[in-house]
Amino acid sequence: MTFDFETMLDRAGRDALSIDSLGTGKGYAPGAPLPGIDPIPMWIADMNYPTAPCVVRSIVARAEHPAFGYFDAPRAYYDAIKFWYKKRHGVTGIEDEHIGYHNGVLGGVASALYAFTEPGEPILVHSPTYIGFKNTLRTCKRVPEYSPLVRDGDGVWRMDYEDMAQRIERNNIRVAIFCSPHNPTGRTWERWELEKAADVYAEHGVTVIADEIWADFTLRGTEFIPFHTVSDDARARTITMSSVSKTFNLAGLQGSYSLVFDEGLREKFLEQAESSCYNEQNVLSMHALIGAYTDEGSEWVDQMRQTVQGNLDLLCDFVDRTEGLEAYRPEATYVVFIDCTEWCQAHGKSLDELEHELWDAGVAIQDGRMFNGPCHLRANVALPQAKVEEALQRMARVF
């Protein structure tokens, strides 16, 4: 079957954020382009692709029959996710009390912190990272300690071990938020790198949230590993949130997943999950789960991650001539982290009027700052591919 990822989707006034936030000043969205330009949302992390057909007919078949009231997850949900990560991870071992339910990776996160963690205490995190993590940290009243990733000598994004085991040592930490494939450097971490990870956090007692919602999308054949299958011990001690939302773009409606494995840890954690007493699986969100984590739904991601890997290459190939601009070429997710530093100091420009001159001209990409890169841009190119080549045209005549 042949899926359509060239169709460009008319999102406005569809209540899609990417869109009609732009210029309100809400958030952290761009400001709109100048009049009578139309703008190409690159800054949000949702796809410009409608979902896999799937999806809607599990979605559909649910709503036609017309009765939402409360309702018990069938086998057929704990059989999906099993089902997914052996086809797409070679996981086996999941059984159904190992499954729990979030409203999103981000509540899930912040259960984990309320039930491991005090206020005021510090969590380990690399840095670049991802918003949603420094928001989550701040709205919860912990203190994000960055452990910062470095450039090998070829560029490549690593972790820094013994700074990771200084900064646990010194300050005495409990938790980390371990982002895997990462954002928004686009790394998927090989196979060392997580048991290295991993003998750190075991040394030190330390309980790993490991947010894996990018799992579908490794890209330039590199291998998405979970992190819990590293070591006995990295099964005992991690909590794995993901989801379908960002695989299937169905952010809108809500709802993900956690695996842990450790039943004492699994039961603090879902007692303060629970606890908040808004942790209540919508009956949509899970059949959209049931209709994704199928082999329809297999073959609709590998399609899309070809045309993904196909815009991340164009992308970068302008990035890489285009002299001042640098990017690492991701090997997960669709997104791009832009290091605008050399090319800002070249032509006398700060990043606010870089992003500006680029909003005007309705490229609609998001400033890098939040995610910690001092003079960065992110780019997301899950568009069209006509879309990502048109907006490299328009960025060719800012740069």
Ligand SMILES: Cc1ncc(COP(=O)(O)O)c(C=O)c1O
Given for the second form:
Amino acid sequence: MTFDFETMLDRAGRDALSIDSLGTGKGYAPGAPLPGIDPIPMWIADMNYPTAPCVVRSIVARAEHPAFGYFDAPRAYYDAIKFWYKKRHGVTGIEDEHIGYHNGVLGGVASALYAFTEPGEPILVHSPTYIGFKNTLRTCKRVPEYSPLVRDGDGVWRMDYEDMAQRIERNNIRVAIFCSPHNPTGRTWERWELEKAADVYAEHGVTVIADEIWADFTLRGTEFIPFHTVSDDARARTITMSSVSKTFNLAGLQGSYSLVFDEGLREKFLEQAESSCYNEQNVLSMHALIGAYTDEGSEWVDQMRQTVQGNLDLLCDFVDRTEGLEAYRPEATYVVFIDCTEWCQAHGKSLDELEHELWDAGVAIQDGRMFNGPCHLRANVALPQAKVEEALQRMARVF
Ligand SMILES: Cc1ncc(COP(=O)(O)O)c(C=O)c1O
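Next, report the structure of the form predicted together with the named molecule; the form predicted on its own has already been given.
Then the entire complex follows, led off by the chain already shown.
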């Protein structure tokens, strides 16, 4: 079966922040293009592809049964998550009781922060970091303690285990947010890296919130290894958050899930998650997951990743041949974190000036400072290839 990743959807006015919020000044939206230029959405992390047909079929089939009363998740829901973990990540041993529902991955992160820490408490996070973690920490009145990721001799982003340990000790840190694969650097952590991180967390008794929302986006033959699988200890101290929404472009449907294997950890976490009384699954979002986590959904993901990888290469090739720009070629996600420091210095321009020129040209790219990149841009390439090529032509004119 072949899926369509080459038709550009017209999302304007169709519930799409990526287009409709441009130029509104709301949130983190880039500026609108100059009159007469169409915007190419390359910022917020959703995809400009139609979701998999199996997802739509599943939602429509449920919608055709015109009763939407109270419900419990059926067996098919739990089986779908177990099927997906086995098929895509080789994980077995997930039982129904390990699975919890959350209104969004960040909702789950917030519940874990409330359950296991106090207001004002420092939380270990790597930097660069995902803006959503910063916002959630601020909302929850917790404080990020950033452990910098560092480029090694080959330019690969790595964790600094000594730095992590020192920060944990110095600040009596009890909880870490661990993003795997990592947004915005695009790292797929290797097994030895996960094991070393797990050792640091274990040695200091740190509870790990493993945000694995990008698990299905590994590229270049890299393998996603769920953090909880690296050791028995990691299995017991980890709250894994994941979701069907990033993989299948369903953020507007809401919904995510947790995997927690330790009973004590799970009880305290889920008790907190439920205490809001708002944490209830939506029936259509649940059927989206049941439709997505299937063989057909898996085929769709493989084809989507091929398109994404081609687009990432196009953008990274452009970065490589543009003097003053630098980026790590991602092994996962669909975003590229572009360091513009040298380019801005050489051209006497600030990042603000540069990004405004790009926005004027309809390249709706994201300011990287919100991810702790001092002079960076983050570009989302989950677009038809022709649109990425068009964006690169416009970028070439600006750069
Ligand atoms: C690492 C990470 N976690 C969480 C989210 C958001 O998840 P949700 O919309 O389910 O809260 C994103 C979205 O980009 C993300 O990149």
